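What follows is a single chain, given as structure tokens, in the form predicted on its own.
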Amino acid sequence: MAAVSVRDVARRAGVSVGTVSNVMNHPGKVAPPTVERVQAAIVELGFIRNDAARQLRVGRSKTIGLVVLDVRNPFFTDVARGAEDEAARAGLTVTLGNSDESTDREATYLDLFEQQRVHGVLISPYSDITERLRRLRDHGIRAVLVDRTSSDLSFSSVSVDDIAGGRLAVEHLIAQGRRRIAFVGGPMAIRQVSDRLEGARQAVATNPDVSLEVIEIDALSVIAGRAAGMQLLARSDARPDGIFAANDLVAMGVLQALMMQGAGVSVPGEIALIGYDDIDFASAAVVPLSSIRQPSSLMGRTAVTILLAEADDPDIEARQVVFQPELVVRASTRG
């Protein structure tokens, strides 16, 4: 059975689709007994108001569209949680599409997202999409890119600077004498990931009895994280007193692995572990993480906000919000 139309509605009510319109929008501009007689025409035929469409019509939806990296970490559920409740308080909904850490399904989101003309887009961008962005930005689509800034500066975003982190996070390590130390973390194509090793780098270079060794994972998961502890563990001699994780996942894997039945080894007191994000899992773990806070409710609600004024002012200037990070310290590194 075909769905009723706005046209139906107009023929059962002897009025034109004009009239219709303006009962479901702008009542007050109708007579009120033609009010009524449409109000019984839709209640009579059933009629159900695609507001999807209209919005289309418009414009732009009521959603906004947010991509992240890895829906898995707790870090982006955070963001997503801030961004949903900065957006009701303007009536608008987020969709949330995961990348999975993949170009390709990056790419599809935005070209979805793009088809459904939504109201703004929030991303934690895999690649450089300055290009793609621009696109969109070009068809009405404002566009601002979390836990991550703009390449030229023409986006706004809204992020933690990394670098200081991984900074943060080895002098750490160093101030609790660790003078071996390992960086976990990968791909490096994250631009998160490489900025944090970039600090830790920092940090070393500061201290010249100190070493920096960087174990490359492929995945910013638990599994990954325990491979690489499987790996550290597997050496006779030479293991590294401290590791900085790139992030909490990735520490909560390494610990998994020196914590192992018949692994022997001590954390904090062989090997000192710290991770980044401080996610709600950190401080439940066998034993409690180390890490580097991030405001990830806040960062996502921030976005939204700035989303929310370039969408209603085209002109406005991009802006870089740029949070601090906060070390938070707990047994896997307290001697």
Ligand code: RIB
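Residue numbers count along the first chain shown, from 1. Just so we're on the same page, rigid core means the largest C-alpha set that superposes within 1.5 Å between forms. Keep in mind that what you see is a predicted model, and the values were worked out from it rather than measured. First, how it differs from the form predicted together with alpha-D-ribofuranose (RIB).
Relative to the superposed core, V322 undergoes a C-alpha shift smaller than 2 Å between the two forms.
Relative to the superposed core, P288 undergoes a C-alpha shift smaller than 2 Å between the two forms.
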Second form
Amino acid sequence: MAAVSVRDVARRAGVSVGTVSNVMNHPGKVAPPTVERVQAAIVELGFIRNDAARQLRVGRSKTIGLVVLDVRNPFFTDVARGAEDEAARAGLTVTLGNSDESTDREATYLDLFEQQRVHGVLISPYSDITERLRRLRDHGIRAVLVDRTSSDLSFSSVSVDDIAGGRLAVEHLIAQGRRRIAFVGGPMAIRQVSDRLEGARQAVATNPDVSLEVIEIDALSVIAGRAAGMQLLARSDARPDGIFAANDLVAMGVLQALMMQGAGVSVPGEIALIGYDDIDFASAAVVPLSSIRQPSSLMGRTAVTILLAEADDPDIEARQVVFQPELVVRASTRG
Ligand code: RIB
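Switch from the form predicted on its own to the form predicted together with alpha-D-ribofuranose (RIB) and give that structure.
Complete assembly follows, chain above in first position.
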């Protein structure tokens, strides 16, 4: 089916092509009733602005759009690297977008990738974007969720069982003799975080002599982890003897606070600490960090493989690929 053109929209709305262009680029110059008529025509016809006319002639572009939650997190750069390697094998490139855990920025990138008519979209979603992904698919652009299973099973996903990962982390702390455990993570709106906490709760539930406190933070960052660590140091009594951080960046921040000059805390002697992701920095930390490894690069490669298969055959069955997490023990919990 030929792509809907600006001329089609103008005809449907009963205005000139120039008016349609003004509605899209300078709506303030157009009378509100006309803006509404043009926007209604755009929705009815499913018009998609296309910034690169050449791509209309050749259909989909040779670029895959990838939206990650936090481009500063080495986990996502590893995912992006795996995706890029697999895309290059197919003669495609990857455009990386950072939603920065913002619903608006996430929507902006999805609109941009639609305008660019990308070959397909990989996204680690922050909000519920199922409806938006359905509209993308209606316009011929497939999407695969990364690091999250899909609530709508008609979309494929590649993820890790984060509940199992959280359980693994806390069971390890318990096996190391820790009984007062703190979970440091947030925002809880991020499913990966809430799933890891759920796994931690499951591990504690089968160990009645173990307590679990939750220290919620507003970002999965080194800074937020450090602030949480400082908060724990300020408590002279009832400090946890084991900390599970929702990811390695948070764990690095907690470690920085605990190892601060004069803090007088030994890791793992007084407090054992485990993170999640097993990013490269984990093994290079001042006290090498135990972590729960995710096969990040493999996740990126697998997501591209699925996306390319679906782009070639839209009738192919959607798949939820779930990898299992792996415990990596280092000095921060050993002994
Ligand atoms: O960004 C949220 C977290 O979920 C990342 O650290 C990584 O663990 C992902 O799975």
